[in-house]
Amino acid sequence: MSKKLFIETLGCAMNSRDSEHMIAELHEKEGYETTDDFKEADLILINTCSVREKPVSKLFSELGVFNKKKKADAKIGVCGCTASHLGDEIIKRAPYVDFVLGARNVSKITDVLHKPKSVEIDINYDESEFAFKDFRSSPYKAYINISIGCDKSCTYCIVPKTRGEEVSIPLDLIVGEAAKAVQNGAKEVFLLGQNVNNYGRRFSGEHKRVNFTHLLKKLSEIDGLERIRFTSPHPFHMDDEFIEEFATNPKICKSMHMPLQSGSTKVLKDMKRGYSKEWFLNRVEKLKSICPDVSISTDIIVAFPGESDEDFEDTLDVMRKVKFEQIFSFKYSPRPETEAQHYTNVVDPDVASQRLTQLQALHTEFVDEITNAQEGKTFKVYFEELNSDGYVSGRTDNNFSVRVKGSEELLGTFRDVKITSCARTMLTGELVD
């Protein structure tokens, strides 16, 4: 009987990713096959996330509950960015995990297996070159990194003291993954890293420079790719030659997620995110004028210290210009090894759960007007998840999520469907035949 592997993933997409490098690690290498259930696993894995402050108390409470219920001579061991800044502390604090391996240190899943209470949390380690064996969640959607680490200095931010500093993975070894994930019957593929469309700016060896509107042209070359996603770009590398190949390029999805983090020309600042409240909105602009359909998603974090009534009104004025299609959006929250931790500027708490209220109630409206509009038009969707209702699900080429009543042959197909009625997560529809 193969052994069993329980993997919990938390946060980003590129947590999703490295949870599938560990998948296929563990199965080719040592012969591990995946279960829903921990209680049956003879090995349980958290893949953490440390961006904010609940996932990381969360992790905790997770592991006591996976302690007390698991099997006996099953092992646990914490992955990720809370991993990568907490180290030796996760087994001091609870010593039943049998090892923590860092999110720069994804490769060495297999080494860490047999190494009791082993701590491999190097964040300068690379493994931009590293050949991982081939899993994907699902057979119709490639995620591939393009980048790992992160040399921005937001000081709000903690990603670079958990995955070190940025260095692009080679374009030849991106292409390639594409071109495999093609050939297995992936039409979509869907780039990840934490500032893409800075991609080329570092590698690990000697190789030819070359930018992110570059990697996107060679990517569209591979046939039978339908369609490229990626995520996340920073406003402050959105030249005009990256908006005009997003906007022209027709197997890039229109879809953009663009991380504002706040309106407030000063709070920008205080994060050292490097552009301003009108260069954000001139990029919206520039983009919205040659790609009328774009839609356009963000990051946002209310009561930043320091932040003033007239600041925030500020991301409420870009909120209304823009009318993002989706925001992800929380309160602000320290977090260990970073500059703002230090503030003592601090927003009242109620101040900064009024104000999280209010954006996200505005947003509401916005998003009650945008998705209402669609009733009624045809979109073409990529089919790739099939429900538990009848319905298969997908998303348009702008991202917005469509069902359909059908069956899974309608999986990885491309199909045009009219809108007959909208919710706010969920667009149903019917088949033009």
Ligand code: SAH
Second form
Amino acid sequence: MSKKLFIETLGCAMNSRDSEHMIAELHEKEGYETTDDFKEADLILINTCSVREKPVSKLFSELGVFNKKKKADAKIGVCGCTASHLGDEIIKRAPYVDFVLGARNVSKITDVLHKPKSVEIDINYDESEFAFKDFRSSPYKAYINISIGCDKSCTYCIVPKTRGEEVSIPLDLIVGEAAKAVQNGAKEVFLLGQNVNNYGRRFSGEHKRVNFTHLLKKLSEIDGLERIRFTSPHPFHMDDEFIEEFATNPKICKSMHMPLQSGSTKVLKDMKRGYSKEWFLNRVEKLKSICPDVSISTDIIVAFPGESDEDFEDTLDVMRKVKFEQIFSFKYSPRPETEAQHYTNVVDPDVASQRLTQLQALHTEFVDEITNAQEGKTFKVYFEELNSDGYVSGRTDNNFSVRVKGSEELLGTFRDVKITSCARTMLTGELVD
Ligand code: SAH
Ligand code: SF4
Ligand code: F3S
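Got the form predicted alone; any chance of the form predicted together with S-adenosyl-L-homocysteine too?
Every component of the complex follows; first up is the chain already shown.
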């Protein structure tokens, strides 16, 4: 009988891809199959996120539950960003944990498995050319890492301390991985990196100088590849060349994530984001002028230390001007090993909560308007998921989720769909072809 692996993945898409890599390595080299029930697992992995405080405290209570209810000889491993920054502290607080494996060390998964109490958290470990075994949780869409780590020093962010400095993955490896995914049936690739449009600044070996625009052009030459998405681009690196390629290359999906963080130039400076409110709005204007159907999503942090009412008003102002289709908004959470954790001009927690509520309410106001305006329109939808309620769902080029009544033969196909009703996160429609 095969050994069973239970893996829980928190955090961002890069963590999801890391989990796919670990599943592949464990399957090919150790014969593990995945299970959804941790009680029958021989190996339990938690792939953690430490971007905000809450998930860290949750980790230890969850580990306690796993330890109490797991199979007697099952192993527990803690992986990901919290593993990187807490290291052996995890085994001190939870001595039953068998190993700790940091983000960017995932290729060592089959080694740590056999080294009791090992802690592998070198944030400069270079996996940029490691030939991972292949596993994809969806046959229709392939997540592909294009860089690891992050070279920025945003003052609130722990990621550079958990994933180390930025190293790009060689262009030919990325193109090869995309071509293979397409051969295996995927029609969409989703490129991943903390700053995708900073691609090509540093490789670990000798490689020709290339940039992100060049990578996008190369990928779009792959026959059978129909859609390219990516996250996250950084507003600072959104030069005209990149925006023009985005707008004119038909394979690039017209949905752009533009992480604003704050609309106040002063706060952006304190965050060390490298751009101003004006630059951000200028980039949005350029983008919308040559790509009018683009949908734009963003990340916003409210109540960063020193954020005044006027600063927050600037964020609301950018919200009203850009009308983001989707926002991921959070209250500022002080993180260890960051510059901002030492800032003393903290915002009162009640004010912080009130700002978050106000921001989200404003978004709800115009997002309803945006979604309702889709009724009656026809979109090309790439179907990717079979739902349990008789619907099949997928996405439009500009990233609306759409569902129709149907069955699995729709999966992996592009079909025209006319929208018949709209709810905030899902449009419902009928096939028209
Ligand atoms: N590289 C990406 C972001 C990665 S972290 C970028 O630059 O956009 C994902 C998001 O978490 C960030 O965009 C930010 O909005 C949020 N975040 C990061 N650190 C945070 C903190 N200390 N408190 C609250 N939110 C934070
Ligand atoms: Fe964090 Fe900034 Fe790097 Fe994004 S760009 S991962 S927010 S340090
Ligand atoms: Fe979280 Fe690490 Fe991603 S901190 S958001 S899992 S890079």
